[in-house]
Amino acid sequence: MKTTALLRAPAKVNPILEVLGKRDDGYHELVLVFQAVGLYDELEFARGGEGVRLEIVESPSPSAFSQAPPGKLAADDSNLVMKAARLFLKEVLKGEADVLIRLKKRIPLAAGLGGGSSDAAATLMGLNLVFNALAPPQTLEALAARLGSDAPFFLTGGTALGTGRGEVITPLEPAPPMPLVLVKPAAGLSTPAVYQSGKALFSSGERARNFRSLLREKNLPKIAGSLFNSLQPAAFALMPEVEAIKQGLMRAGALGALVSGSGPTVFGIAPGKAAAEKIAAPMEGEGRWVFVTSTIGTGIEVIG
């Protein structure tokens, strides 16, 4: 029986994010495209000890371009990893259990990259493995949706359409390989503040539908020219540096650039890997975190 597991949990960007309107339950109705990218947190699970314990391991900067660490994260029940573990024990194991979870954090916090949700989904998968619980994918998806609107996406990853709050996931035609430059200001942005700013744009969902046909064409310049985020004006209004970062990426040669999720990270699509590194270089400084990566066709992976 497997008693340890090592998983890596990817970040995401959103080439399309449309807000259709506000729902009766207080959430917003969304249509968005998720795209997994090659920036990972790592989570190690080991049965034993006493109770559920979380250790956060300091991680070195993931790139020569990085200027700021991912940020400080509490190892208590406020952490989505602990919330996911408690939920799994309650709903799947139906009791208490002893396990140590080590989290190596590389995805920055409050960045619009989905790191917390990815870690939560990886926790469900990891505990399912080390306790041999055999919970089916549908169960893990339902639990993930209770932890965060984008958490279910990370169970499958790749390229996908999200509807509802973002938790209803439909796999899409894989995106062509896209070299990316990610730039996050030193400060973070609160997702509730972005939605409550009154600056978000409502739209019809047509851009997401059209994006599916662009994916089939595999035309990188067309994809880069079709990026859209209803929340981008709100991020610009709350943090003007975000708009400056987007303009800087475009001046440096990005084919297209966009705020990811509720921000403040901006991603730029580059025509190639060498171009991505060239675009990234002038974005350094002012406490910014800068990372060169590319799209990936997977989600959370078991690597040990």
The other form holds:
Amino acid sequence: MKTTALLRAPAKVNPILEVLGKRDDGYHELVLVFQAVGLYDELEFARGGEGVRLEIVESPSPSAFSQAPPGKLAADDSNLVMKAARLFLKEVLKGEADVLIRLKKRIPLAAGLGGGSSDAAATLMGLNLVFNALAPPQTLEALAARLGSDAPFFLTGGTALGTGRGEVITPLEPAPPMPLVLVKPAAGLSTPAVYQSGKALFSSGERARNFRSLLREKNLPKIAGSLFNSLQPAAFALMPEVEAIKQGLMRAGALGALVSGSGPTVFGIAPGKAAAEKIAAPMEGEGRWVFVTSTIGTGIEVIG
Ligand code: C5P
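We have the form predicted alone; now please give the form predicted in complex with cytidine-5'-monophosphate.
Once more the chain from above appears, this time first in line as the rest of the complex follows.
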């Protein structure tokens, strides 16, 4: 029986994010496209010790461009990994358990890249493995949805449509491989602040429908020309540097660029891998985090 496990939890971007309206429960009704990208946190699970313990491990810079650290993350109960572990113990194991979780953090915090949600979903998967709990995927999805609206996506990964508050996932035709440049200003943005800024543009869901046919065509320039995010004006208003980053990426040769999720990270789609490195170089400075990567066709993976 497996008593240790190593998982990698990817980040995401959203090529389409449409806010359809406000709901009675305080959330917003969304239609959005999730795309997993090749930037990962790593989570190691080892049974034993006393109670649930979380260690956050300093991680070396994964690329020449990402000099800035991901941000300061507390290893206490405010951490989504701890929340996920407590939820798993309560709802699946129905009791206490002893486990050490080591989190190697590379995805920047408060970035719009879904790092916390991906870690939370990976925690559910990892604990399910090391406790041999055999909770089915639907149970893990339902628990993930309680931890964050975009957490269920990471259990599926690749390219997927999200509806509801983003937690109802339908896999889509995989996007063609796309070289990406991710740029995040030094500061982060709070998701609730972006939604509540009064600057979100409401839309009809038509852009997501059109995007699905573009995915089937696998036409990179058309895909890059159709990016849309209802929350982008809100991110621009709260942090003007975000708009400057988007313009910078376009000037440097990106085929398209957009704020990811509630921001402030902007992703640019590059025409090729070498072009992505060229686009990234002038974006550095002012404490920014710059990362060159590409789309991936997977979600959370067990790697050890
Ligand atoms: O679900 P999650 O905890 O990630 O959401 C964080 C916050 O983002 C919510 O409390 C809410 O303010 C906002 N949100 C929203 N509509 C969504 C998703 C998130 O208003 N569909």
